[in-house]
Each structure stands twice: as C-alpha cells, then as structure tokens.
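Next comes just one chain, in structure tokens: the form predicted alone.
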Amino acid sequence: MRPAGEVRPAGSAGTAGDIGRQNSSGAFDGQEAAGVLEWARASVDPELRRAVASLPGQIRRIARYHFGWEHADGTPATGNAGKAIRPALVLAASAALGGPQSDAVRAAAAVELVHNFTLLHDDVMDRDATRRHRPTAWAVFGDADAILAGDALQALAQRLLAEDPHPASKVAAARLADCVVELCAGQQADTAMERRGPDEVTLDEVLAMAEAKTGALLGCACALGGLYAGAGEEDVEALDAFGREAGLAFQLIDDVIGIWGDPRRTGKPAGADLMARKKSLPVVAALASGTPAAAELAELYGLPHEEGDTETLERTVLAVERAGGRDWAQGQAADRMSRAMHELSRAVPDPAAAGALLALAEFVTRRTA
C-alpha cells in the first residue's frame, strides 16, 4: 500500500501525509486538521462547481447561494461553503489505502452534494433562519425552492457516480443511495421525537437517531474512499464503522456547541436547539439523570419558547449543565472516538498512513463551531 504521504493535495506543495503528521506530543493539532480540510476543499470545489453549473436557472442560483458562492442577488461572493469534513474523509480514506487522489474526487464531491441536500432540507424542517453567518436558503427563496434545490443536489450526486468510469462507482452509488435512505429515516425519527414529551424519549433512541442522521454519512464517506482505493470488504466495513463512531462523536460535540457555542463562531443564535425544544443528546441525557435539575429541565421544556425570553433560556442552559448533560456528552464523544480509533486500526494499521484520517477525527472532538 502507498502511504497517504504520497498523495499530493491540489494546489499545494505539501502532502496529505505531511498534513496529518503527529506533533511532538503525539497528538494531532487543529492546524493539521485545517490543512487536511483545505486540501479536500481545493480538490473537490472544481468538481462541485461544475456539477452545480449544470443545474437549470433558479435552482442553480439557490445552490450557488447555499454554497456561499453568490449573494442572494446573484453577484459573486466569497462566503463559507462549509468545513468539507465529509469529502475530506473520502479522500483521506482512499489515500490511507494507497488510492490516487484524483480517482476519488468525484465520489468526494458526491458525498458533499448529499450532505448539502440534507442541510437544505433540515433548515426548512427545523425553521433555522441562519447558516454559515447568513440567512438560510429557504429564508431567502422560500420553502419550495429550497427543498427543490436540495432534491437537485441529491440527483447530481447520483449522476456524478453514474457517469464515473471508475470500477468502484456502481457499488459506491448503491452504497450512497442506501445511506440517503438511512439519513431520511434518521431525520424522520428526529422530527417525530419533537412531538413527544420530554420524558418520552430514551437515550438509546436518540443515539440510534444520531447514528442514522449523522454517523451514516461519515461512515459512507470513509467506505467510499476505501472502495475507490480497491479495498476489500473487511477494510471497507471497518472504515464505515470508524466513520460512524466518529460521526456520533461529531454529533455529540455539535449538540454541545448548539447549546454552549459562541454565535460569533457558529453563525447561529445562542441556544437555538433549546429554543426549538430539540431532544438533543445532552438534553436527553440530562432529562434521564433523575436529578432535581432534570425535573426543572422537564418543566422548562414543557413551556413554549417566547421570542426574547433570555431569562428562561439561561435557566434551561443551566439546568442541562447541572443535570450532567454537558459532561455526559463530552465523555460519550471521547468514548466514541476511542471506538473509532479501534475500527480505523483494523483497516489501516500504520498510523503514518492513517495520518489525515486521525487528524480529522481529532478535529471532530475539539472543534468549537
């Protein structure tokens, strides 16, 4: 197998292996992860832009706005198109198993298109008015157009794989389609939970929902990287398991950020998940703690949120923390990353070859936005 260090990032003099190299303490720092993400974005963006350019008129305009390439009036923008974690996982997994970077770029772009399909739909369903520090697509163009733009991105993802001459493309397309079904099931479970009382949702349920809604696509991204590198079934499944566990860690940290994150970094209002009464992982853990703070939280969650009621929001944040929700989520994230590392070692025993994947996994649990 060729180590990841032999894969040269687009537009960079360094390598994926250089980016994922351990520092003197043996840990992978944020700068290294940032380099992996930059490498992935530079590699995948041209393919993404070509795909989106093939969309018809207004749908293309909405997609370009969503990706941060245009303002609402259609003029060019240099906005944030997202972190590129999922395409980075595709490319890093392929590189770790000796696959040429160029072979997996279409698969990486397909995964990013599916991810953005889910974001467009989630924003409509959750009524989130901001993403990446500006109004969401539905808030600018309306629900119907945002949903249709999301549908079009999913179709583009499948077309990229259908037209890809790589021998793994057919299996990859089927795997990505199965993943989309799992994502939809996870989202359906999430929305159904919002209609249930605070004491009617269990931790097992919300963990299963999070694996389907978040872990599935990260696992699929890693598995597609393995497929495009020509990996065997056992290695592909280990990479999928790595991505799923890392995805659960990602969701746990995301839920923590959703409550305690700095809006200047997240691009979303503080406590947005609590205001929407979402059954996020820290909240469900807090509710299940059996503490006096859990009882207070259940009472607060039974009340409708009133715009501008910062006092109740602050009480709710404090109740989640006092009931142990924050500590539980952070501890669970560490445990899931430990499991992820075990799965990764099955597919890529050489830490040097796995450098970029390890850097991304470290980033997942240390990010603040």
The other form holds:
There are 2 protein chains.
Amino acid sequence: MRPAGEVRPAGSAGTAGDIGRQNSSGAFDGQEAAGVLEWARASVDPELRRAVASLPGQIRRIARYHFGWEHADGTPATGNAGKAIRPALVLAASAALGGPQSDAVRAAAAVELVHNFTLLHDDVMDRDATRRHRPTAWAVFGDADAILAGDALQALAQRLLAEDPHPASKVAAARLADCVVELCAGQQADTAMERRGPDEVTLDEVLAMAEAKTGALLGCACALGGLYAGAGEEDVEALDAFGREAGLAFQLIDDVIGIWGDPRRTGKPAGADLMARKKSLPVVAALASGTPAAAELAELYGLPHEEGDTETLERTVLAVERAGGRDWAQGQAADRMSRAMHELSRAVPDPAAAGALLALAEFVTRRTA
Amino acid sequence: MRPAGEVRPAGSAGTAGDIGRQNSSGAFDGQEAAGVLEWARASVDPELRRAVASLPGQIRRIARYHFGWEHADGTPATGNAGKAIRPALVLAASAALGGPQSDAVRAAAAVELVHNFTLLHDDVMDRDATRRHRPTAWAVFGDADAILAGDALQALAQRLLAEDPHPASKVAAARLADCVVELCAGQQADTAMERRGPDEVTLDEVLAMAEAKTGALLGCACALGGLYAGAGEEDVEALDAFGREAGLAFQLIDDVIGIWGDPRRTGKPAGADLMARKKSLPVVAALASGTPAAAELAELYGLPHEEGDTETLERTVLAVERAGGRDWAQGQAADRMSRAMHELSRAVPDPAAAGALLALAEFVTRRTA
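Pass me the form predicted together with another copy of the chain as well; I've looked at the form predicted alone already.
Complete assembly follows, chain above in first position.
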C-alpha cells in the first residue's frame, strides 16, 4: 500500500501566517488548509535543510535528491518536497493547545524526517520506481544508498529532539521512537499481505495495517504538538486519536483515488493500484461483500494484469464499484472523520482554536478523485 | 567490508564481576577480557531482551532470530549473540570513570541495538548470507523483513535512552544519533568502493571508511560510558578517541584474519575476503606498495575468483603477504593500539581503573589468525 497522499499537488496556496483563522463563512475551505500547509512548510523547511546539510557527503546528496531540492546530478532543483501534512499537524496541534509557534518547529522537522525515512525504505521494499513525479532514490542511487539515507534520516530525527532544549523533547523522542516501531510493523504487515492471495486477507487486517502505516505517524504528529504545548496526558491521547482517525480517513480516500483518481492529478495511470493487484481498502471491502461482483473481482484479481488491456481494467474498476468498495470506503472515511472530530473536540473544545487542525483533517479527506 | 569481530567465538569465559581487576601478574590476559565480556553480556542481556520483547509480532520474531535467541521457526535457541564488545566498552568506560555499574546498562543496550541494526542492514546490502554461523535474517525472512527489523532496532535504541531518567541520557542520545550517521557514511563509502577497481581506491580512503564503519561505534560506546559517569568533555573525547583507535586496530586485525584466519575459528573458508575480491586494508596496502607482488596482486584481483581454484587463491594470499600487506596491517594495528593507550591514559590515568578497558582493547587486537 502506498502511504497516503504523497503524489498529489497541494492545490492553490493561501497566505502564510493565517493558521487557526476561519474564513468569513466560518467554514474551512481548501484554501485555508493550503495556507496552513504553506505556513508549515515555510516554518519547517529551514530546520529541515539545516539538519540535512549536517549529513556527510553522499548521504546528504541522496537526502537532498529525495526531498526534491536537488537533481540527481547535484544541481539545485525547485522540486516538490511533499505537502508537509505531518509537520503542519505538529505545529497546528501545538498552536491549538496554546503553545508558542516556534517551540515545536524541531519536533515538526523530526516528524517529517521520520516520514521521509520510511518513504525511502518503503520504495526499496515495494520496488516503487516513481515518487512525487520523479524516479525514487533507489532507482537513481541504488538500494544500498537509499537504505542508508533512510537510516541516517531516522537518526537525524532523533538528534533534532535530543538537541532540543524544550522540556517536552525527551518524552517526544520516546513517543516518536515508539511510532517508528509501529510504522515498521505496519509496513511489515503490508509486505506480508502482498504475498498472500486476495481471499486470504481480512478487512480488519487491512484496516489495522493502514492504522499502523498511516494513522500512527499522523497521530504521533498531533501528540507531539500537544506535548510541546504542555498538554496533559488525556489531551495528548485525544490528539493522537484525532490524528489516527484522520489518518485512516486519509488512507481510505487515497485508496479511492488510487482506483478512480485522475491520472493528471495523481501522476499515475488510472487504476494503477488495480493493475498492481494491490489489496487496498476498497478492493478488500469489495471482495468481502459476498456479492456477484465480488466473485467477478476475485476472478479478475487471480490473474496478472496484462499491459494495455484497458478493457479488463475497466471491468475490474466496475467490479470494485458494483461490489460496494467505493461506497464502503467513502462511508468509512466519513465515519473516521466524525470520530476524529469527536476526539479533537475533547482536546480542543474551542472551535476557533481547533481551526487549523480541522482544516487539515478536512483537506486530506475532501480531496476528490 | 565485514564489521570487525562478528564471527569469532569469545573464547573461554572468566568469572563475572571481575571488571577492572587485574590478574596477579598485573597484566591483562584473554581470560580477563573474556570475564569482562561475560559480565557485560550478563548485565545487558536482560535489558536487551526486555526491549526486544516490546516489539510487535513478526518484527520481534526477526529480531529474536537475529540475536540468536530463536530458531527460524520461533523455537528457543541458545545461540551466539555476538561478543558484546560494544556494551562491555560502555560499562567498562563508565566504571573506569567511577560511575555506578548499573547506571549505564540502558546505554550499553542501546549501543548493542544500534550495532545489530547496522548488521541487519549491512547483510542485506552486502548480500552476506551467513552471520555467526547461521543464515542471515534476510536470507531467512526476506529483504523487507530484515530492513524493517533493523529500522525498529534503531528506534528501540533511541527509545531506551529517551526513557532513561539518567541526566546524561539526552546528550548520549544525540551522540548515538550522530554516530549512526557516521556508520551510514562508512557503509556508504564501503559499498561505493566495492564498485570501483582495486587500483582506484586509496589507502587513506579505506582507513577513513574503516574508522567510520568500525571505529565510530566503539568510540561512541566509550564516550557514552564516560558521559554516564559524569566525565568532563575532554575525558569524553579522549575515551571516544581511545575507542576509535582501538576500533581501527580491531578492523585491521579482523582484515588480517579475513585472509589468514583459521576457517575452524572464523566459520568462513580460508581467504574468503580475497575470493570476494574485498578491498580490505591489507589488500589495499599491498596494492599501494609499488612492489612486483603488488602488480601480480592487481592482475589476480582483476579477474573473478573461480570456485575451487585453490592454487590461484594461494598465489593471491602469497602476493598480499609478499607485497607487505600483512606486515603493514599488523604494524598499523600496533600503532593504533599505542595511540589508543595514550588516549586512555589521558582520560583514566590510574592503570587499575583502566584495567577492563585495557583488557578489552588488548583482547580485540591479540586475537590471532
């Protein structure tokens, strides 16, 4: 399973610095989320670049390539370093609990480093040759270099926290390390499932895997923001749960986009996840539906995709849809979002203070295919 | 390059608890070092096992297999978890500076976790199929599982320090993270050198690589011990330098053993490093010697080893020897050891207090081929 939301552009950017502010209608639109993301990117990038600049020689070069700051030949690039959703969650959670904005910047950078370490390693394991519209690090530099750059980014994340004088940095370091273990378990479950038949995988297993692989780091990001704002244990756990539920919604929508997404926006061919026979959430839900379309889907998934066979691909897309995979995923995403809102209201009862977090959560689930 | 000292048995074990005590002759023999190692293993193992037990499902299983505690099928094994040189250095350095013995156990376990994370990943990159006389984790569980178990062990190491209430734990965490970055750079240089011709690699490059790959973690282990004993900055740096120099001596001797070692002790065929055309320190020194034997060696190294061709292998061994590779490596090892002793005397002027560290340093370099 592709970690959610890595290949889509952030859309039009709002004004930096408008975090936590609602627009005039009182709702949160895509532009507000874009503003929060841009603000987070602007806050975290200098810290991130400083950290990466401290890496030695070739490791630094691989990292800079991966972040989209350099081309493969080492010349500067003005690339797409991803949407910075995780650092934005750290900063927005900290701000929502009344923490000074600048305090949590290192923690936000640490979370982004961990995210990118997992991307480097996942791409090696999944043999994914493209990320953010460019060849992946292993495809350019080889497996060993991509593995080592990932290892170094994990170390760098922990160093940022270990060197951070903030009183919450030590608890944050332990929590981030725990999260890395959970991310590893999620990726392990994912790769193990790839080797099993589509009828040997249960929906509960795929949901648990998605929570570990995507939910855990979004939850950890929010929890770290809370810790840096001096929040109590209950609020920190509620923020973690908010991030986890929003993360699952995020992954559900991402899986929907992986089947029904517009290739011009995703940078991948339509139905890419189906061609790769991925056991994504809508597919497993469809297979578990007991409908005639489920049987047809199982049969189609039993054979490898033949390149250029768009007719069978279209039949597969339709089978997932008719077996209820799309509706289920969208319903689940809405359900997860409502749980996320409930958790958020526990930690941050004031809607104005929760504004940026709400905007981010809505942003990741309002993306349409 | 194989990280030094991973495949040889620890030899006869002394009595646990005799750390820092010299034997009656005032010198340090192999038995004393074995005692220190056994004491370290006994102190650190419970912490290590507790940490690994906290890992989820399959990740835990891979880690337990790697440490030799379980067979591939999950049944208990009474295996060889390695010689615990790095944790022994942490504990001995802390004791030498007057730190209470139990204080540094978590730091010692963290260093051992980092070491084992790098072994798991190095084996994947180097395609080494055997470690400690058993199939490597990737050979049993696949690349993805071995990479993920390594990632999780790095996280676990940092979690141990982040959860350690000792006042030095935060500085230690930063130092350990820095060390991981250096280890990655060392392994990167190593894998990059493997792709270059033997005449394109300089002795300085190989020495720098060996310092990063082997010296850095031994130095870090000693430095962490010093930090946990409350040592000042100068003493911590001297301990780091001691470990680095001893580590280089260690690697030099290990490379000698990789060519002239007894297969019954190394668990590898005689001349294994030469058959694999490794650019180990004696080989690069031999190639750089400008002797006729160097030219012969370059010619032999230009062709792949043919299995079963013991005659050519013997000629290769002899060429390294005649070109002075063995003498150079042994002389360098002695030189590094004398530098190590000098650094140690700066941090720990009292020879009785330095006893265990001296015994460990002598142990790793007194091993004979």
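Here the structure is a predicted model, which is why all the values come from computation and not from measurement. Positions refer to the first chain, counted from 1. Rigid core (definition): largest C-alpha set, two forms, superposition within 1.5 Å.
Chemist: Core superposed, what is the CA shift for residue 304 between these two forms, in angstrom?
Modeler: Its C-alpha shift, to one decimal, is 2.4 Å.
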